[in-house]
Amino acid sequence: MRTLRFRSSAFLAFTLTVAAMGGPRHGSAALSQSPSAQDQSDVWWKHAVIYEIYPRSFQDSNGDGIGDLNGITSRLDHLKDLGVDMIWLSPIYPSPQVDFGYDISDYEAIDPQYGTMADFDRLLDEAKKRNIRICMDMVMNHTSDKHRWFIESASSRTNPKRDWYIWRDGKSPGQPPNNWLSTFGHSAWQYDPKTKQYYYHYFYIQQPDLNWRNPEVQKAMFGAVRFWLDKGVAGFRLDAVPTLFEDPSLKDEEVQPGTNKFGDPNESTSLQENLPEVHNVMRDLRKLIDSYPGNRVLIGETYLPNVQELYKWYGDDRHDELQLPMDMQVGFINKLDVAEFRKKITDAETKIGDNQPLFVFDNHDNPRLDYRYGDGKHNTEIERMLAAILFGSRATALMYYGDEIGMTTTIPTRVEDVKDPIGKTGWPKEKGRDGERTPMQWDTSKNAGFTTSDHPWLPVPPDYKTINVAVEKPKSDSLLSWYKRLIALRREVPALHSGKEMMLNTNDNHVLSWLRQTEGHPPVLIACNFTANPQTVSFNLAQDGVTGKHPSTLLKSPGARDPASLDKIQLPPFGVYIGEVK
């Protein structure tokens, strides 16, 4: 476990001494000296900051392009040295790889092209001796067709697995049994000849979905979460959990106007997703997870369309569902709109009771931040003020690999190039996931020293010269050290460790501010410019109970001045300022 550690009065000799460079630098010699102080009456993954790995892109460690696990033991390192909690690993399990290991054949075992077993047992040893845990991805909804379940399930209508997925006769002939499209395109319904029924996939057809109807796939599916979470794992990412269920009526779904992405008429999905039965196998895997010592914790992959959904997949205020449902209401605004980043951070402080939100502002499965947020021009600036939110509020953080250098989407100009099968599908209006999922820029070397090979399985994108954490790390204003010092603080400041959140200023439409305030230590204010033009903000903080007039410089923009009073605070351009008042 990562020691959460409390500011001393050298600490406080030490941010007086940096302000003026813009705030502490983490791993200095007065951050290392700090006292430590771990408050014991709170868990872990409160305040972790969760990184996200997706293990091919990397790095490779043996030279044929592809990531693997001894390449992410070299750089553990560069994760110590940033500040992460957690790493995320997307799947690692053994898989024909037709969704890049969500398509998995065995549970207890790893891939081969990412190494052995005793080299995932060495990443989880190397992991805790720099306080980073290991969280495995769990993908509960389906299997690859190649798994031995669904070889004995397709084998004959009498075979004992035959139950364990979903398998139905056609409306008529030629005919799927309903209307339900995948969400990769087309029907959700494949047709085997051999025993002259459709089997049910919400994803690819290589991917059918278990029946969670019934109790041996559950006894199944919690076997293999043992095995990982006897191995010493910290918890578990549940990939598409909200659609373990069906409804078993099986009509058809609302047709709505226009077609998708894939040619495919406009549907609901709401037959499909989101049932209440997943409730109560929530709550058995919640208490699967609470008989292992730890704290260990469940993530979930939870799209949802309100925060009143998110709100039931905590168990509500029972608090025995999952500790972490992903908060996706947030990262995903996709545009820079004050007022609704305002309101989405507001409805996680209000509307979720006392449970812990989990922001999430990027992942494998959409483009990166620079291609949703960027304007082209400010896309650093931009980068900063939105680590500056996900690091600054009171939400266990989730980041994916490469957003603490910039690393850009790159999509593929040609179909020829595209390896998702999405892409493959969809194209030219859907281009695939490629683009957000590049190798990792670590130099300026061949392939960006991501792997030795002249083919990696991505293409390294053009920018790595400049883009890179080579380049960055001694850089005192790169997005790396931004990164860094955010971190950094959000353990050594007991306000922005476990402090309230309060919106200010809430009129405001260019200026997205709030206050952190936990008892006896001072309030820390943050202001975030969300315009190209330069903007001054002021604060009136006794109407909130503060008393203290004179802001302190944590952390601020490149650029930006250290305020004399709360009266007259500048932001440059998508500028951010960080300060305790006193």
Second form
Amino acid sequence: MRTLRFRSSAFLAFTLTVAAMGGPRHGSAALSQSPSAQDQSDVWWKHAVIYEIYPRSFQDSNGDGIGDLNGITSRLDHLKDLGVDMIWLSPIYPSPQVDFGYDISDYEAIDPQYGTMADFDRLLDEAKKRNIRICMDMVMNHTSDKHRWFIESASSRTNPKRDWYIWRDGKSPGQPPNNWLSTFGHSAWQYDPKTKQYYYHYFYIQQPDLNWRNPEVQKAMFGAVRFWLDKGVAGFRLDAVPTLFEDPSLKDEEVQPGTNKFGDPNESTSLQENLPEVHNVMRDLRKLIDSYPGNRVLIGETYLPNVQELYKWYGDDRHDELQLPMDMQVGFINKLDVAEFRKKITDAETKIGDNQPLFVFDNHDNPRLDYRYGDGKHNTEIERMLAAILFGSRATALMYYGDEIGMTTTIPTRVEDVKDPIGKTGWPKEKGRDGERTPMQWDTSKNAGFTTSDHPWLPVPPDYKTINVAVEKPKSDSLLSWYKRLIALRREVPALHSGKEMMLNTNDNHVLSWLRQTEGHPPVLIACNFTANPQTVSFNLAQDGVTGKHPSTLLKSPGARDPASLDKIQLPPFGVYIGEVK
Ligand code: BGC
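Switching forms now, from the form predicted on its own to the form predicted in complex with beta-D-glucopyranose, please provide the structure.
Starting with the chain above, the whole complex follows.
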């Protein structure tokens, strides 16, 4: 079994195994409205379906084997059809591409591999025509070592930008300042022979950490944020944001027993991440985006150890930090355990005040759903079920490209094929993230319609002949049709759009079920069979104040029956039932 690289407590570990502009029946959040003019209880991002695009892998338009902006624009109709409200674009800025864009060398331009600023503007316009917003990935923890800020900073100890990064003397000759590790393996300190000091990098050596204790850093980074806000983007996904600050004492991290995948000692990371200072920056950033019209949104890449920590990222009940820090607790449980899902979803309902949860089950840093949840026999059924949890819950939904067709994790089998640097340094224990970044599968033509090149940057998985958009689109029982239907229901059915959520049958270890309720409309019941055996469930909703007695099907897994009553809802293996109670 391949190991997962990011444990839920944050990035560091590598130790785990394994527009809408409102729905049609509801108020809409016009792009021009300011937060005060908009009723925040029904603001667009609370109901949104957010779709992550890894631009290198989505659609190539110029035949170089690498996806690009014009490619994305050409595929907007697919996203419109699916029901996407906002696209989160993984980084498209100029970059040496050591970390495939997460090493940025200019925050206010487009990497020529992906196109031009004119291409970006066209993408923004075309998306807007389809009521789709664009969210940028903002990497604030570090820059590329080829960014001019770092080049200046490294040029001499007295350069005015020296303090923009974290430079320190070694402990003794040849010894880094302390024992801190990079989450991508080995010491987090890199020696610079020219100025005879070390710089700190939480990620790759080519990704030096910015010094957020220097106010000029915040000013410069907020300038980049303004640049994109002025262009009209709807918000930002804040990359690795818990790592902005480090403990200034530079004390050693606590060493724990054993070694990690890179052969380094296991260590705590409490001095390297989640420091309280980060919340001041988040409040300032929130003020900045709120000074723009149109309800712009901040999404956080917040791998946190528990829901209590997550609550802080909202600015708890002050609501003055991120609107949508990612809840990684639910989607990355990584095993089909009903009790665990029920607990984590209930936590999201009860422990973050009246903030809005954001659920995410998949991204470009972890093996896809098939790998983490599949049993090899019922993968599609399981993926239907996970989609029902994602779109059937009250949370804002974040999905990853290719989930809608059931793309599979395709891990390189030879180290010489690996593109992601951690897969090279960590081989064979860590094989990198190429497996979840393979090209989008559009049709049955060469390279799945992703590129006309003979050399896509990552190989197209062999299953593309059957798993692709063109084949699945016309089939009413395909995974793609299931996704579309679920997303449409979420928009159209009032209880699914904005109803509160209540767990049902809380002693059942086989079936996860919950109710969505909003005043004046029939409640909706959702039941998911977490087992490979058929299950029959019954519900007594009178005790929950529901007067209706008859289930009226909205959506059910292929093979499921329309139930005659709430006493006998039959679910096939990993089957889903969604119905109004009338
Ligand atoms: C991104 C990773 C990236 C890392 C360093 C993460 O949050 O999702 O893909 O390698 O940040 O920027």
